[in-house]
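Only one chain is shown below, in structure tokens, and it's the form predicted on its own.
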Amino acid sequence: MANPWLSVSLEDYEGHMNSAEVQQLGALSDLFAEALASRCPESVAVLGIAGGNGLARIDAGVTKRVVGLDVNPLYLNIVRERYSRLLGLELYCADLAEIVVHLPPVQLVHAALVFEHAGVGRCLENALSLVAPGGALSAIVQLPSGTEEPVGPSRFPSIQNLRSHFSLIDRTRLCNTLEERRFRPTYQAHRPLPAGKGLWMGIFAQA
């Protein structure tokens, strides 16, 4: 069965995420900037990079290597065009829920709304394997709403293809799993969103 992300254009995805009803693109960019400021990494990997939201927040004087992974090769082509001047940019097409990633590790792995789509099995193993000794994982998950579905209504019909591919992540369970793997929480942030939803980010440093 084909990954549903292959049927969603980047225009639809970014239009949905930036709509007044969702307002997630700006919040995700801000949280990525907070993660960068917290860790000041020389290298970073962005899982599910999509169109590169937040890459403009990278200080090239600090972060010399930027790795982006996504299942949709068309997204990666657009990132390559948009950020052609970003030195040290490496882009890889990979289904993080299915394959084992073998890449040189980085100081910060950033996973924003990735586990909701790819799960916390193989995808989480890939994320942790990319963390260099002494590095960290920053994870952003969507908090539930008491009134709205996890994937809400959208004027972009292709977004509805993702409904069956999206599951909210229990952040307490995620935190416990990471602590069992010797990743200690060092930072937390929360961003409220429309319709009672919200984003939570935790940064976990390798012990």
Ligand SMILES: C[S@@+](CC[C@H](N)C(=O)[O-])C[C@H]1O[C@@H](n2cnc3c(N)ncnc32)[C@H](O)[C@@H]1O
Contents of the next structure:
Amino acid sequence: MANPWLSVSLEDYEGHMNSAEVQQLGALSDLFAEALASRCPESVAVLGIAGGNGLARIDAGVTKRVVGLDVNPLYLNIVRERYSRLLGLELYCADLAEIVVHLPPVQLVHAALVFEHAGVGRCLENALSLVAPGGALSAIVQLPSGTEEPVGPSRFPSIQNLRSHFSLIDRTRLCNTLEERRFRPTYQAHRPLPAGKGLWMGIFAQA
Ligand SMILES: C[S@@+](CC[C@H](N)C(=O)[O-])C[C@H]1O[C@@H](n2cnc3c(N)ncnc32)[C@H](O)[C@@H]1O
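Can you now output the form predicted together with this ligand? The one shown was the form predicted on its own.
Following is the full complex, with the preceding chain placed first.
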């Protein structure tokens, strides 16, 4: 079965994420900025980069290499256009749940709301393998709402295609897995969202 993200336009995705009922784009961008400020990485990889949300927060004086990966090639074309002036930008189309990524590692791997869609099997292995020695992984996961479905109602019907491919991530289990892989937590942050949802970010440094 084709990845459902291939049937969602970036316009619909960003319209949904920016809507009053969802309000996730700004929160995700702020958390990415926090991760950058916490690690000051010379290189960063963004898994599931979508339209490049948050790339404007990169300080080009600090971060010289920016790797973006996504399963949707049309999203990457738009990132290429939007951030044509961002030095050191490398974009790769890849299904992170399926293929083994072979790229030079980076100091910070940022995985925001991607494990929910791509799972924590191959995708997490790819994330960890991209972390350079002494580097870190920042992971953002969606916290459950007591009242609303994880993929909430939307004015953008194509978003509902994603429902069957979305699973909330158990952050305790994620932390335990990372600890077993010798990644220790150094920072965490939480952002409340509408409908009782929330975003949680953990930064895990390679021990
Ligand atoms: C919720 S969005 C990510 C939000 C973005 N990281 C941010 O901070 O705004 C999920 C992204 O992951 C991508 N994606 C989903 N499954 C994927 C997979 N198996 N491999 C690569 N990218 C995937 C989607 O195309 C989409 O761009």
